[in-house]
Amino acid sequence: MNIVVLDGHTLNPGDLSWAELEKLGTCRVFDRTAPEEVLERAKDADILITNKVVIGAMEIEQLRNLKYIGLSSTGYNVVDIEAAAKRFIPVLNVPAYSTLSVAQLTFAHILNLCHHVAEHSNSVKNGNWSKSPDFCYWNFPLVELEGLTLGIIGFGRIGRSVAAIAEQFGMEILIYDIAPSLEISTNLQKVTLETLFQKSDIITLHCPLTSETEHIVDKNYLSMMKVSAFLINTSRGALVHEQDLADALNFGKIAAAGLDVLSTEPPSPDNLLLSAKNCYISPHIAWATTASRQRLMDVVVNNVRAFLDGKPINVVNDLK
């Protein structure tokens, strides 16, 4: 089997190993692949693995050897799964590998907004503590989490993991999920979206990007938030209307935002959130801990192995 990995760098920039995948066939790994390079690089591929490189109907039609499309991600919007199904090509993804890491970064952003550790450290290094007339100082309000209300939009694996951490901090937890039959434990409260925005001190997004959730955070809902509230997004950038969030931050309608995702990645230099007040942005790293990427690598390999054994798993398209 000829295996081609089109964009392996983000999964494995050099600290992991492709050895287990290489045992399954002749394997070529490209760090990055431009759209115009896909057909040439994948022309002999039986098995094609992509993360963000688009595999559309045209590519699927022209790659006549193709028998398998694997995602090194959970999302599979970059693949035309219906076009693949017409050729009986299974498309496989990797579910749930980054749950703990995303929950961890969610609280990294929350705690950053509570304590501003890096900014205080820079202040100390700039000599401000040495010059202080007192034994301590702080340049920002310091926030304790116990007793505050955390609103979680989306209560799948990651949302539940975030809730478990929040409980350890003694937070009150409100839940909104589009699943009407969602069952939650008795110490959590399921509420309407309006109530969640009105009552939460911190709102964190953990829902998929769909037609129902695109721009779920807009000026209407932002106007319902407390002026002291934080917004956290480690899910998908387009859940947030970026102009509306920038306006809310710049005009003091909410206190701060911690974001790991933007609507376009990498962002344009003129993205309004890059210069918005009290907006802290990390470069889509929630999924990327070493442990999380190793789990991702393991499942990518196991998906291929299961396919070769005639028992494919994690198939996201209907081949019937």
The other form holds:
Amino acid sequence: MNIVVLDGHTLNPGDLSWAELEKLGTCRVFDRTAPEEVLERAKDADILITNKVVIGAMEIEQLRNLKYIGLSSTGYNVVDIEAAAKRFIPVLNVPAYSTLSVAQLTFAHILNLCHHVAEHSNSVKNGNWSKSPDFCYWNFPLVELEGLTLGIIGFGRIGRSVAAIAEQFGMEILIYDIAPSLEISTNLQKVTLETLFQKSDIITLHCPLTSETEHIVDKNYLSMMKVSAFLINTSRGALVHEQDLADALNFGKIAAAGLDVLSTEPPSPDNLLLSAKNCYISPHIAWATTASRQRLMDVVVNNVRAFLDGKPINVVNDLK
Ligand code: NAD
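Form predicted on its own done, so how does the form predicted together with nicotinamide-adenine-dinucleotide (NAD) look?
To see the whole picture, the full complex is given below, headed by that same chain.
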């Protein structure tokens, strides 16, 4: 079996091993593949693995050897799954591998906004503590989480993990989710989106990007937030109207934002949020802890193994 990995670099920049995949066939791993390189690189592939490289109807039609399309991700919007189904090619994804890592980064952003550890450390290294007339100083208001209200939009796997951590900090928790029969424990409260925006001290987004949720955070909802409130987005950039958020931050309508995702990634250098006031941005790293990428690698390999054993798992397209 010829196995081609089109864009393996983000999964394994060198600290993990492809050895288990290599045991399953003749393996070629490319760090990145431009759209115009796909047909040439994948022409002999029986098994094709992609993360962000688009495999559309044209590629599926022309790659006549293809028997399997694997994703090294949960989302599978880069693959035309119906075109694959027409050729009886299963498309396999990795359902949930990074839940706890994403919940952890959500709190890394929240705690950054509460204590500004890195900025204080830089200030200390710049000599400001040595010059201080007192035994301590701080450059930002310091925030304790106990008793504050956390509003969670999207109460799925990650939202629930975030809630579990927030409870340990003694936070009150408000939930907004569209699932009709959502089970929540009695200490949490289901509310409308308006109430969540009005009452929360910190709002965190954990719903998927859909036509309904695109720009769910816009100037209308931002205007309902407390001026002391923080917005955290570790889900998808386009959930937030970026111009409206930049305005809300720059005009002091909300206190700060912590973002792991932007509408375009990598962002253009003139993305307004890069220069917005009190806006802290990590480069889409929530999923990327070593433990989480190892789990992802294990499932990518296991998906191929199960397919070769004739018992495919994690198939997302309908082959009937
Ligand atoms: P999940 O499917 O378990 O939960 C999503 C929840 O959102 C569900 O409860 C669903 O009912 C709810 N929802 C759907 N539409 C909604 C709407 N219009 N309003 C409110 N709630 C709505 O998903 P998950 O595993 O918790 O992941 C959540 C999101 O996190 C993913 O969609 C993805 O965009 C993002 N994510 C980001 C990273 C990262 O590296 N930054 C990694 C993994 C996932």
